[in-house]
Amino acid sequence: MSKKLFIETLGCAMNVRDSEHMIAELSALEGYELTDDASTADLILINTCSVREKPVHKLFSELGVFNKLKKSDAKIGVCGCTASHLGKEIIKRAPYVNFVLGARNVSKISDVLHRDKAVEIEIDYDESLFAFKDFRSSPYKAYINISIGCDKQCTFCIVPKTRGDEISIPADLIVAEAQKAVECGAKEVFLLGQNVNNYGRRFSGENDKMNFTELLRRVSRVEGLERIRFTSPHQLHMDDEFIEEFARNPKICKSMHMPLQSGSSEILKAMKRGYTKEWFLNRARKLRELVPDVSISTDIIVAFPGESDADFQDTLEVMEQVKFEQVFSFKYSPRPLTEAESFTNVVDSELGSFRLSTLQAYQDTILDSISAALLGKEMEVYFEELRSDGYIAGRSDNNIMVKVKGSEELLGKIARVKITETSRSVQYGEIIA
């Protein structure tokens, strides 16, 4: 009988891809098969996020639950960003944990499995050339890492301390991975990196000089590939060449994630984001001009230390001008190992909560207007998820979630859909071609 693996993934798309890598290695080298029932698993993994405080608290809560329901001889491993920054502290707080594996050490999963209380959390470990075995959560979409780590020094962000300095993965490996995904049935690839459009700044060996725009051109030449998505670009590196390639390349999906963080130039300076409110608006305006149907999403932090009422109004003003199709918004929480943790000009917690609810309510009004305008529109939708309610779900080129009545015969296909019912988060339609 094969051994069973249960894995819970918290956090971003890069964590999802890291989990896929660990599943692939454990399946090929150790004979594990996935299960969705932790009580039957021989190995339980939690792949963690530490960008905000809440997922860290959730980790120890989940560990306690898994320890109670697991088989007596089952192992528990903690992986990912929280593993990187807490290390041995995790085992001290939860002695039943068998090993800790940092976000920059994914390729060591088979090794730590056999070393009780192993802690591997080097953030300068280089996995950029490691040939992972193959596993994908979906046959219709392939996540592909194009870089590891982050060179930015944003004062609120712990990622450089958990994922280390940025290293780009050679383009040949990325293109080969895209080709393999297409051969296995995927029509779409999702390129991943902390700052994807900073690609090519540093390789671990000798490689042809190449920026992200050229990488997009290379990937788009893969025969049979129909859609390319990526996250997250940084506004600082959104030059005209990049935006123009985004606009004219038909394989690049017309959705862009632009993490604003704050609409105030003063707060952006305190965050060390490297751009101003005016620069962000300039880039967003150019995108809208060249691609009228582009969907722009963003991240926003409210109540960052020192944020005044005027600073918060600047953020609302950017929202009004850009009209984001999606906003991921959070109240600032200090993270360990970050510069902002020591800032003393803290915003009152109740005021921060008020600003967050105000911002979210304001975004809802924007979404109501955007969704209402979609009624009757036609769009090409790539279907990739069968729902239990008789619907099948997919996304348009510009990342709008669409559901239609349908069966698994639609999975992996692109169809033309007319929107017949709208809402803030998902649109409903009928297939017309």
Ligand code: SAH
Contents of the next structure:
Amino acid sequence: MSKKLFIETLGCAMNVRDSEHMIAELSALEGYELTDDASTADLILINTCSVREKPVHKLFSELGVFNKLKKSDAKIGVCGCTASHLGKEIIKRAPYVNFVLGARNVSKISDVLHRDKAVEIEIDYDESLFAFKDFRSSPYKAYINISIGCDKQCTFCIVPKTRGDEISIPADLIVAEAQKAVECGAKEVFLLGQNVNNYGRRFSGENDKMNFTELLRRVSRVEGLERIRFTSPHQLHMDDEFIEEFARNPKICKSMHMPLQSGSSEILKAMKRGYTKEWFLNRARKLRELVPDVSISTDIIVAFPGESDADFQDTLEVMEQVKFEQVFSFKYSPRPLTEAESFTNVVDSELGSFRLSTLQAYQDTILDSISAALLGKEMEVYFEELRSDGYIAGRSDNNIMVKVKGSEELLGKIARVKITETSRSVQYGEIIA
Ligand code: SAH
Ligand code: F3S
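Alternate state requested, the form predicted in complex with the named molecule (shown: the form predicted on its own):
Okay, now the whole complex, with that chain kicking things off.
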């Protein structure tokens, strides 16, 4: 009988891909197969996130639960960003944990499995040329890493300390992965990195020079591939050439993530984001001009140290001007190893919560008018998921979630849909071709 692996993945798309890599290695080299019941598993992995404080607290309570319900000889491993920054502290606080594997050391999963109490968290470890075995959780969409780490030093962010410096993966490897995904039936690839359009800044090899715009052109030449998405780009690197390629290339999906963080130039400076409110608005305007159908998503942090009412109003003003199709908003959470952790001009926690709910309520009013305008519109939807309520869900080119009544025959197909009912987060429609 094969051994069973239970894996819980928290955090971002990069963690999802890291988990796929670990599943692939453990299944090919160690004979594991996936289970969604932790109590029957021989190995329990938690792939953690440390971007905000809450998920870190949750980790130790979850570990306690897993330790109680697991089989007596089952192993527990903690992976991901919290593993990177807490390291052996995790085993100190939860001595039953068998190993700790950092976000930059995923390729060592089979190795740590056989070394009890192993802690592998080197953040300058170079995995950019490692050939992982294959595993994909969806046959329709393939996540592909294009770089690891992040070279920015945003003062609120722990990621550069958990994932290390940025290294790009050579384009040939990325294109080969895209080809393989298409051969296995995927129509869409999702290129992943902490800062994708900074691609090409540093490679392990010497002759791999290429920037993100060129990489997009190369990937789009993969035959049979119909859709390219990517996350996360950074507006600082959105030069005209990049936006023009984005506009012109029919395979590139027309949805862009522009992580604003704050609309106040003062706060952006304190965050060391490298752009101003005006630069952000300029890039968003250029994008909307060249790509009228584009949907723009963003990340916003409220109550960063020093944020005044006027700074917060600046953020709301950018939201009013850009009219983001999607906003991920967070209350600032001080993180260890970051510069902002020592900032003393903290914003009162209740005021932070008030700002967060004000911002979210404001975004809801924007979303109501965006979704109302979708009624009667037609769009091409790529169907990826059969829901238990009898609906099939998919996404339009510009990332609108659409559900239609239908059967699994639609899975993996692109069809033209007319929107018949709208809501804030999901649109309903019927197939017209
Ligand atoms: N390069 C990635 C950033 C990963 S972190 C990207 O651009 O998406 C994802 C988001 O978490 C950030 O954009 C930011 O909005 C939020 N975040 C990061 N650190 C945070 C902190 N200390 N407190 C609150 N939110 C934070
Ligand atoms: Fe974090 Fe800024 Fe990089 S948000 S991941 S340091 S671009």
